[in-house]
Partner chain sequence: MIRCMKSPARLGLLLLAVCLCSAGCEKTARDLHLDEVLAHESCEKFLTAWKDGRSADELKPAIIGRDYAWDAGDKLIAFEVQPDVFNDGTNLHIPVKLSLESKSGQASTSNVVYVVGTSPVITVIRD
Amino acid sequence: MSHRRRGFTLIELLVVIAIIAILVSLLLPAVQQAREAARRTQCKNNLKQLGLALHNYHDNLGCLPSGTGGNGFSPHARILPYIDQSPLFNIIDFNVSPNHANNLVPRMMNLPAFLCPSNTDKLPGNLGGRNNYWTNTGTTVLNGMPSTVPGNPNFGMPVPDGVFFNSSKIKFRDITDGTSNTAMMSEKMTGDGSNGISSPRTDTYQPGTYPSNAEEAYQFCMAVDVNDLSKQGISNIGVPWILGDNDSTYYYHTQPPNGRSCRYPPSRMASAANSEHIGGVHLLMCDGAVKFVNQSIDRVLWRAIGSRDGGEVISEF
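Show me the structure of that chain alone, the form predicted alone.
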């Protein structure tokens, strides 16, 4: 008497495959969410470590590093010894510019301390080391200090009211709004590397207008036609970290988190903090705390957080 083995029918096999596919489709988003949660945690920890480094720098030198120091170096370059990068710090030639051939090796180096693991890097590799953690310049629109020459378009403009700017040497005692109420650093994504592509989340646009304050900068920037490639400004955003510049290391509190960035003549900026994290950005406060700020935060409150001595009343955020 023979016994026939019963195998799967084609229909049964297809049902099993379909069930497996459904299970995978249900599991994949959970895996992706778990990975992003881990990346967010690492990003937050990176900012905490940078905050600690900046506090140690202040303890040792009596002030925070300049947003754009001698020869144009960034705060990131100055704090290298405080993030276990003394050998790299020691090969930087601070007597020449960051773009000098003497600084090619450090300029091209990517450091995990300056990189958010959620960031998607689309930049060409030859532009230099990437940076996702930018210092707060404040709520004014000038890229630098106002001119002292009467008749200059930037004569009499307000000086930067943030914590890091051209030749700044801010002490914690200068932050009269309170270190727990004032932003020190936030996140910013790297650019798409091409002015032939419009990427509203990362590109810097050129409206061609002349804002005199934060609200005008915001309104002019929101009105620009991002599909008009003639309005493209800079797409190589976030490089190199060694250079203190509005395209690489410092941002403004004129625009809300995940807002649009713009540049205006003559030498005026509105560069927004942004991130790949859904809904907002991590913000390092001057007291060392790291908070996640929702992108829907009130613009007035966001600007109050950006100034060091505005005397504003800061509500919970």
The other form holds:
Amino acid sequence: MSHRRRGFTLIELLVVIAIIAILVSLLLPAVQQAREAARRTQCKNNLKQLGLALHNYHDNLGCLPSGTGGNGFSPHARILPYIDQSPLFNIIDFNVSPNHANNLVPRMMNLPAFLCPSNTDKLPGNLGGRNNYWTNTGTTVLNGMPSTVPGNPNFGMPVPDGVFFNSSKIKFRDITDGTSNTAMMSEKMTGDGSNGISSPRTDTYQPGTYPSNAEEAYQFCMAVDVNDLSKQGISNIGVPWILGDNDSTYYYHTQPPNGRSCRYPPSRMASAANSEHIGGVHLLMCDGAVKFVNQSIDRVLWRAIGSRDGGEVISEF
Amino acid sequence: MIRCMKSPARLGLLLLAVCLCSAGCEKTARDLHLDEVLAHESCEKFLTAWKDGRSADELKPAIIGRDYAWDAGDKLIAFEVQPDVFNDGTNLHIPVKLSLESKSGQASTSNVVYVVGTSPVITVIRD
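Now show me the form predicted together with the partner chain, since the one above was the form predicted alone.
Now the full complex is given, and it begins with the chain already shown.
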């Protein structure tokens, strides 16, 4: 008596596998989109929470934290008690620099509140805690305050017109353009960590030119040959969050969202807000609202949103 | 017959599993190897070229480097590599004390940091 068992033939199996593979390939983009949508929602929510924390800070202390406060600490370090991070706040030694050995533990710590889940982290591990949420320093091109020494190339340059800069301590009443018309924070991706690789979205380039205003900074930056590695400037972008600096916590409204970032001699900057979300960036307004701004926004309008007291008329965006 | 069918079936299932798993693997770290000795040597070569009055472009393609004071025409009179070197895993951060002379003849000293990478190419960029 024959006990021959009927099984699947090779062809049948291959056909089934092929069908499953086709179905998976159709499904994967949808799954990835759903995952990115979830990450984007979390990213937006983080920005909202930071806005609430900054408002609570203002309610308690009568002003917003400085973009770069005493000893160089960032606003992020100052608002820790308002995002349920009092224990971390308490171990920071504000009497010394953020880079001092006393602050090694907080400097190296990654906080989910400062991380956008959509960001791809390519930085070396030991540079410090990452930051994807940057404060608005405005539409001027100086990194810091203008020189008070006649003859210095930065003498007489305009003071930053954003909300966070050196010892700024801006009050809501100082935001005369209106809190609903002025940017407080936006997103920025971390850098690629290597000057040997050109990443136009995240690297900060060095055109070697001397811009005096926002439009010159934009034009000079766009003229850079990004394939020329000698034009690399900063690739370690977004670390550490504890340090208030142009490559870790504050950005400029000179460049459009997802635009190119540059630095120029002597001590001039144009670092753009950017994100891995398709088509734009999230923007926290000073009234606490979070909007998604399209990267094709008019540069003049983007700069108007960046200044706190420019008197511009802000249209819908 | 069933036994001989198991092998392609397993292979197919394995391929399917690999495809599914790869969907969650887009965020991977890169390995950009840093050669510390080469980084030190490259930084010294870069600064020596400046001190000798050459241009940064002459070092290409072996070393791709940039210093805005060099670009501006400042002369490097002397340099001294400081001990607090920091290795971030991809780059070597080398502190250097520069003695400079501007085009107008004004002498100055400044403490700067060069970020030196050795992979995929050698780069020496002033921080």
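Owing to the predicted nature of the structure, the values given are computational and were not obtained by experimental measurement. We call the rigid core the largest set of C-alpha positions that still match within 1.5 Å between the two forms. Residue numbers count along the first chain shown, from 1.
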Cα displacement of V300 between these two forms reaching 2 Å, rigid core superposed: no
